[in-house]
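As a starting point, one isolated chain is supplied in structure tokens, in the form predicted on its own.
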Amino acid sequence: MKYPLILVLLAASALPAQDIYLRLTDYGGGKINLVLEPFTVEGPTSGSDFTRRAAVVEDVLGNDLEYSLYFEIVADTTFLQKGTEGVVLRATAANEKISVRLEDFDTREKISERSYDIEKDPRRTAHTIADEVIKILTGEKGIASTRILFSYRKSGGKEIGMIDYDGYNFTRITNNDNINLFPSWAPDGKRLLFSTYTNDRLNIYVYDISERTTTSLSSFRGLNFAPCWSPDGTKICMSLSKDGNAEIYVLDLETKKLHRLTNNSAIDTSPTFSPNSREIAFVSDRSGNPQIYVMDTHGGNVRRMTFHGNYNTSPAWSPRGDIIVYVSREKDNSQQIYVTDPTDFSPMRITYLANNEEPAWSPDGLHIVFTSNRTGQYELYTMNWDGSRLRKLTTGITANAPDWSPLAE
């Protein structure tokens, strides 16, 4: 399967220097050579806690840039020959700040230079630097400052938690000693949806992260679950069992009008919007076993997408719009993750060990977060879109239903 070319901008002499070091590149075969020179620490703060913080920035920044898939990290300029295209990143730490300079390897011309404060949170500073380097050199937004929501087991119930995209800085979102499920980021990154049991009913709530307030959104009789946002944040798609079996509905947040999209005796659930808001993928057992279907956002033009395997669930549409990831039950009864083109179904299996479930995309469409029980309990992992570069995010936490935040503004 050929992944689309990463969009970058072309050099133009009329633009400032920091905007012109850009080239057309396929991340799989044309990564930018990036030399990360060892940080230089200067001044009276050398050898102090400041040195330690500078080392944290250096380590995290290197990991972020390598993980992004845009770069071929080169240990030293001696690995590059004269005339080779590449970038050199030099950083100097002094007076509670780190100055980061990007240079063209061949011409030695400055591409950009900026200072960053590392007094408070060196990891967050490193993520910020990584995202800005990616933006300058590729024109794309980096994902180093993003976070991942998930549901985790606690004292017999389940709470909602959040971690940085690399597994650090756990933050508790709910603490109500209840069963909290299906967390879903709003497109603005400031709110989230989740379901929780209230008065023996599974209801849907909106949580405002900055205000730390929770507001009821859907509390119809029966089950209110599996919510997701439309890409523009104006609508919520969800499953409701208020009329008997589970059907898919869409709620307009401005008008508060509820529109039913499916209408049959089957169970219809797990909706996910396409990035252009024109279609919704969902799971239905209308054929006898759970399979993935696609319909337009008004409920029409329903067609079955999966025909491989007899139990397919958990669809998630890539932010780039050209791939859907989903889970399929194998003949050995293990749950494995696949990716496929939604218009020309050609599934590609990308996990093999133990059970792997509940995939969700990074906002750049290049990585997937999922749960796996390969250690004996379900924990969070990430991988590249093709199944490579596995990274374990959590340890000792039974985690479910991850959702990756949108890009930081």
The other form holds:
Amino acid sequence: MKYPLILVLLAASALPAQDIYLRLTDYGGGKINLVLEPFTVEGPTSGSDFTRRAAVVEDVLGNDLEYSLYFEIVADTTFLQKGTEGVVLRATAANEKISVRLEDFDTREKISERSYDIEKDPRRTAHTIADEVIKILTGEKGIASTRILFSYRKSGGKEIGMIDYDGYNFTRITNNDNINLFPSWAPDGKRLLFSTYTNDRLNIYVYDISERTTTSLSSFRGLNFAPCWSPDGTKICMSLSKDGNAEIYVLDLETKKLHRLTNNSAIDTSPTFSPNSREIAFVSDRSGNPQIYVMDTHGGNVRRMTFHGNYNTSPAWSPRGDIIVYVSREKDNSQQIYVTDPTDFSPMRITYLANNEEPAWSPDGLHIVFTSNRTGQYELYTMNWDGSRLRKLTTGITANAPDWSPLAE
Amino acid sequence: MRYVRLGIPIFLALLVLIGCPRRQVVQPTEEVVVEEVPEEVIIEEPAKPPFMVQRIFFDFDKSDIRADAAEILKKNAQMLELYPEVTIIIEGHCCEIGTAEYNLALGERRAKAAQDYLLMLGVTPARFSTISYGEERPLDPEILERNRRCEFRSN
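Could I see the form predicted together with its partner chain next, after the form predicted on its own?
Below is the entire complex, every chain and molecule, led by the chain shown above.
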């Protein structure tokens, strides 16, 4: 297992930036000690709307920073000895603004100080501050402002919805009483691909979130499904059954040409790009049951990835490139999530309770969103890449097919 | 049947009006009704059985036509022979185990397997189209076996 590569990547990518305060040298052990001082709220009396919003910022900011995995939140500074590396975050809220100051724990020297307007939705303000604090202290882009698309059951069909990465702010994307499937982000974070039935055919469409427009992308005879945009934005891969059974195709968005990548009587589906957009992991039952394979974007150099278990599906390539997460059917018939190295096959099971399916990566490659029926119905959860720190995102709806947005530009 | 129901009271009323002055006993009511019914049934009896095709079931992750499904498909083919004007959409369905995308492809494979079997029995290809709903339209969410199936919908 080459998981230490994550740490190396974290550290390496943090090095070149200019305003990095502390360098991550280890995963977990090398977290930055962060002291979150209680916010000072000036002006309006307690119980006012401003006080309430300031309290939301404080609460959400703390959650964001802790969830990011870059920090060890220090609740009690009496245990921090003089000379310990650490950062103190002080914030003062006054006149619809919040001023956030970062200083060195030991010397009390200022690292940065910035003022933000407290928005009508204070969660947004908190997410913005969290991502900036992460940028200043680690050089990494935070995921606090990212969102998650998913499909959910509604009156016999399925609609597509969107939530913030922490489960708040549910937004409807489709509302057409149809079966809407496979929402998948465009790398610009402004559009998405999805499939829906039109005239007894399953077609692929592009939806523009701010314009609220739907454009047809693929409507060949049969099934047009499982679309996925390449991270470099130049290609879209998908499954088409126009030749009689599901085959994987790549649409080159520059030349508008469609290239067929698989050619056999087996099912070939669930294509997903590698982060460098040069390879595609996919599911095929060419061996007699579904297994995960990898090929290049021209359809060559095909190699089988999974050899344990007779039902392996749902591959998703980590944005850092060193892990593929997938789902395996166990001997007890439950579906469980595994992570493996794409070059040196070495699977590690990371879920155990009930069924756990449809994993998708956070854009920083440190978290996984997935579906689980551990409450009796399929709902969305997130966990760290190693299966730790479970967080439930949805309640009361049957949700599936999550896809985590790219980083905001 | 509506005519029969309406007809009985009217007929009885007529009987009362016409029959009563001659005979005081209104005995033959029951018999008269019985005489009316067979006439109606003969008129309504169809020349052939009503159009009905049955769904078939599959094993987990399989699209082979099982022996029980083959029997049903033979009956369905006979029905299609009786109704040459009917075209049908064969819907492939799956249980919820596995991914939505794999199940869509598997549902399509099941629909095509059913279509191929009907073609083998001599039904004309132009009368079919296939569609897969994968795991999206379960017959019974509680019983997985009931969802691994093909439905035949007349178009």
